[in-house]
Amino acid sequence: MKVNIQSKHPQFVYKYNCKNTGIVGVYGISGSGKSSLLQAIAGYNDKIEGCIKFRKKILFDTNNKHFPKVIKCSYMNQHPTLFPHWSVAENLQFAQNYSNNKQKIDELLYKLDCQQLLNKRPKQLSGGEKQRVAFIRALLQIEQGCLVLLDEPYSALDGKLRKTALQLLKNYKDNCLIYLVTHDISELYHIADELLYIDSGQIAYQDSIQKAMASSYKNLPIASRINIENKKHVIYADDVSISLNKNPQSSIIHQIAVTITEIKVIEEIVILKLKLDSGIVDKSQQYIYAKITNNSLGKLKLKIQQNVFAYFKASSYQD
């Protein structure tokens, strides 16, 4: 996708490009213009000039006078809005019968916990429930090779829930371009594949996921997205803890044997860079972060190329 618009009302100017598939996540302060990208794609702003190309096709280009065209698109708003004189039921049915998406509602109603809801009215409904009965009839509206623009769409979700609703999404990354605004980073450590960083109105950092929780870059929490024993986890820096032996009587049960390839000191505050020892990961040249202090970088001694034990607490381990 290539996008290169800008507006006066309100005020922004995007410019960028990104893949066609895959979940992008939309990060930044309260303000900062998230939203306004969202509505911008979907074509609820009529003041934006510049162009939106989107599998090699043209979305509009206010330059060449190509006016915007209806696509495929599932849209979820920030404050998420049903039919009122509908019941969730019918909502529902009304998004499945517009789509060639033969996803089973009965199947999301169970693993959102809706089944309850279906005889029921928008305004009968808690702010939590009308938020995933809009998630649902939004993976309702998923086709092929579509856009999804998701706002904020799990701020009233608990965190199990919130949880699933996350692992759903995922299976649509591969056949879809995702766009997830979130105020939570943790979201997109765990399923984006790229961030967009929004400031001001304007695209100021944009990197793989990966390389944007390695970069500490406006603050962003230093961390990796690695497998282990099949199983992907995210490892936060804050988390991890650097012992020169194992220790068999640490009430801490993961010690990983990694070695120190690279060492960032930032005034007090010292950035290991720890590879994984290919034999307990599932791929080799997978690295984790550990943030440690000076005074402990000292302390222990550590360099380069030595090998060291990363301890992990055990709520350091997330699906």
Contents of the next structure:
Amino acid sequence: MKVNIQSKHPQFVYKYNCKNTGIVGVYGISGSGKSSLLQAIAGYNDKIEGCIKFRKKILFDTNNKHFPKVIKCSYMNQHPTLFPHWSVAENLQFAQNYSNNKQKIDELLYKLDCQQLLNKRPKQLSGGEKQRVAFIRALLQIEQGCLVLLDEPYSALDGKLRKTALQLLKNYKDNCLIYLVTHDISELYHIADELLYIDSGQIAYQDSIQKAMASSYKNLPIASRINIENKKHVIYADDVSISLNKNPQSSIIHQIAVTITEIKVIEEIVILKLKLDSGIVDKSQQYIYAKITNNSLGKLKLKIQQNVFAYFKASSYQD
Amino acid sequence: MFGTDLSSLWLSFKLATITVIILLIIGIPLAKWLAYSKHKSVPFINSIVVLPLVLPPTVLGFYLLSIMRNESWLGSFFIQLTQTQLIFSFTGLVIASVVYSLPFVVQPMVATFNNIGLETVRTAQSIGASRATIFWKIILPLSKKGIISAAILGFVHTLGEFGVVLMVGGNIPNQTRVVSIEIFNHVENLELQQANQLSLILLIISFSVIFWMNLNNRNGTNQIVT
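Please give the other form, namely the form predicted together with the partner chain, since only the form predicted alone has been shown so far.
Entire complex below, previous chain first.
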């Protein structure tokens, strides 16, 4: 997808290219312009200038008088709108009628704990229930090769449902381009392939999620994804500390033998890239990062290829 | 039972019914355009639609008379077409009533469509629904009560119009002498009993429909849920 757009109200300039499949995580603080980007792609903003091209199709190109208009896509707004005169079942059926995605509605309702909502009207639903129904509707709209725009789809969902929703979304990432907006970067570190970091209406940072996690770009926490005992975890560099010796008082889950493979000094901060020793974790080579001070680096006399122990906070293990 | 001729009342009902039907045909697409279009001419067109609300009926009547007189483009075209003149005719009265009651029908409908919100329409568009489907399956069912209220307002307002009718239609029995003019005639001839009877009928009808409308609106409307 090629995006080159700008607008005065709201003010933004977005220029970037990304792949036509996979999950693009859109991250930024509240009010940075994340939703504006999705609205622009969906064709909701007819005041913007520029061009968006997706899979050889030009969505709009104002320079050639091809102006933005609402496109057919799976778009879930931050405050999703359900049609108030229809029941949940009718709302979902309406969306499926226009999609060749024949996934069973009942199955999705069950997975997202919504079976009991089927005959209710939108005004009878709570905020979280509305969001779940809108998310199911968005899933039903997903077709082969389509564009999926999700603006904070999980903000009102609890941990278990959020995990299910993420899993459902993953099923489509090989065939569709999915934009996932959030201000919770850990969510993106779990699922996204690429990261767009938006700051004040501009793309401040764009890279693959692996590189983004290792990047020391301001406001992007350094982190890594690892598998321990077949469970996926995101470990933040801020939560990792280094010790030269193993502490027998500590549980194994909190300390892992690692080898230093890279030492990156950024002013007073030092980022260590650590290879996890096999045996403790899965067989594949896995890395985590630790953020220490320059002072600690000198004190511990750390060197590349040195074997040390990495300590984690227990909270780092939340998936 | 009645010491007065009820033909004027019948004529008023006929006029109000035809006017409301025309206003619904014109008003629904016009109100939809005014509510959802971002075209720069929207404030201008909206001002024209609202104008009959603020203009004295005599001023509006005068301009309508000028447009519909036999020497005008519209008046002469009508004569060529039907061999009858437009002013002081029932057709002329219908045209005048449509113009005069336009804001009473269009404004409530614009408010209703605004209440549905552009977001609802856009959601349906991004799902892939056609414009016709969005209108028939979403906008119309959601604005049903608003449209009925608008039609009722247009109906009772047409029933009660006087100034414009007098200017354009005159006072021809069975043709342009509607109930408000009949009441005026009775008062002028000091036939107060007849004037009273017709006024009372008009009062009861107007109050009943407005009361029914308010009662209906109180029983909850379709709120847009976001």
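These numbers come from a predicted model, not from an experiment. Positions refer to the first chain, counted from 1. The term rigid core refers to the most C-alpha atoms you can superpose between the two forms while keeping them within 1.5 Å.
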message: Aligned on the rigid core, do the two forms place the Cα of N227 2 Å or more apart, comparing between these two forms?
response: yes
field: C-alpha of K53 off by 2 Å or more between these two forms on rigid core
entry: no
